[in-house]
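One chain comes next, on its own, written as structure tokens: the form predicted on its own.
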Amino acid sequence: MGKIYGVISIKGGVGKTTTVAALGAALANDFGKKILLVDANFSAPNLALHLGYVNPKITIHHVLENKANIKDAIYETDYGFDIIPGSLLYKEVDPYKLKDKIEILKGEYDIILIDSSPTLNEEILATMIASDMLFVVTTPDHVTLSATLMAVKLARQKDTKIGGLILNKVYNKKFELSLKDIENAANCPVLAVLPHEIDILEALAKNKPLTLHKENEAAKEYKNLAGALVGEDYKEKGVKGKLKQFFRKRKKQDMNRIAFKMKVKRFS
């Protein structure tokens, strides 16, 4: 059976949807996994827009309204993974049907990634209930950290496992919160630290996941995180890349990923 991983945040603009697309592409192309992305941001779905799908005919909204079979809402992309998009013009749906609808797909995919709503409402609760494990996207500032702490607290109240934090849009400036401060406040490990790079915006403009757009530091970090999710190591291509990876000093997030991989292997 495959795993359902929810990617959440209780604040818009932190890069949650970008993260879902980048991880999906890395899992499919670098690790050969069968991957499905689901847009569960029912009020403002934009995962499909990130990938260049403007007006899909059948969406998760039709499925939740019992107007379509969920398998008819699955679209094969050019990026190696499948997607269930949302409707830009939508009617209100019952988000709590999400778990039952996607549960039947666990036998067909290695990993299902859910892109949740960035608002504290029934939609994000539905993602928490439907997921085997959650990953919280945050940025290194006090405002986002407060929202992150709320998300972590809520997930624990719903008894959903939290795999770790994904620290995004990092400039490595003194005014930013440190990885240690964030981990201590959330009582949760940071599994990836993603530098803020202009290539991310360029990939978005081209409707392409970052991990397929350019082999920059952020893309490598996403690939390392993808490897951790499946209990494998990401190996850079080429002699130069492999040497650089071998001699690179391990950081705190590297050690956290090693510990996470051990858990994945133990329970797989």
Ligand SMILES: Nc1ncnc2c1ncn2[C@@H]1O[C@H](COP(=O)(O)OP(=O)(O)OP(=O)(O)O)[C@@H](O)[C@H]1O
Second form
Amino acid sequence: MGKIYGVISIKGGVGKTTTVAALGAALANDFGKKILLVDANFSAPNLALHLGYVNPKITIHHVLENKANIKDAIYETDYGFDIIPGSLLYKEVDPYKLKDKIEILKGEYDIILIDSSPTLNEEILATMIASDMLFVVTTPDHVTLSATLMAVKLARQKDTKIGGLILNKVYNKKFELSLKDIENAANCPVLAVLPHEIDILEALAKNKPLTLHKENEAAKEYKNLAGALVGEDYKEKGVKGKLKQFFRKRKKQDMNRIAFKMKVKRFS
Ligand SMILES: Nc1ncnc2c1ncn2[C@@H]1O[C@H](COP(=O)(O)OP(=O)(O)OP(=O)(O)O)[C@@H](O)[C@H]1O
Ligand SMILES: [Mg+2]
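Could you present the same protein in the form predicted in complex with this ligand, rather than the form predicted on its own shown above?
After this comes the whole thing, all chains and molecules, with the earlier chain placed first.
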């Protein structure tokens, strides 16, 4: 049986969709997993647009309205994973049907990643309820941290496990909150730290997941996170890459991923 992992935040623009696309591509291409990405940002869906697919005919909205079978809303992409897109112009749907609709696909995929809405209403609750585990995307500022704390609290109330935090758009400036500050406040491990990176904007302009666009530090971080999710190590290619990886000083997020990986191995 596959797992359903939700990528959430109660703040727009922090990098949920970027993360879902990059992680999905890494899981599919670097770890050979069968992956489905679902757009559950029902009022402002844009996962398909991130990947260059415009105006899909059948979407998650049709499925939730019982107007289409979920299998007909699955599209194969050029990036090694499948997606279920959303409709940009569509009247309201019942988000709570999400769980039942996607659960039947668990037998067909290793991992289903849900790209959540940032809106604190039934849209984000639907992702929480449908997920086996949640990952909260945050940025290193107090405004986003307060939204992150709320997301963590809500997930705990809903009894959905939180795998960890993904710290995005980091400039490494003194005025930013540190990883330690964020972990202490949320009582949750940070599993990946992504720099604020122009290549991510370039990847978006080219409609490509970052991990298929460039092999930079951010892409490697996503690949390491993907490895942790499936209990495997990401091995850099080439002698130089392998040596660099071997001698690299381990950071807190590396240690957190090792702990996460051990748990995945124990329970699989
Ligand atoms: N690490 C990063 N460095 C630079 N730009 C980034 C980074 N992560 C994401 N972005 C950019 O930030 C913008 C918002 O990202 P994204 O759409 O993934 O956020 P989101 O959390 O899904 O937003 P929403 O809540 O509106 O769905 C995009 O233009 C994306 O390319
Ligand atoms: Mg998004």
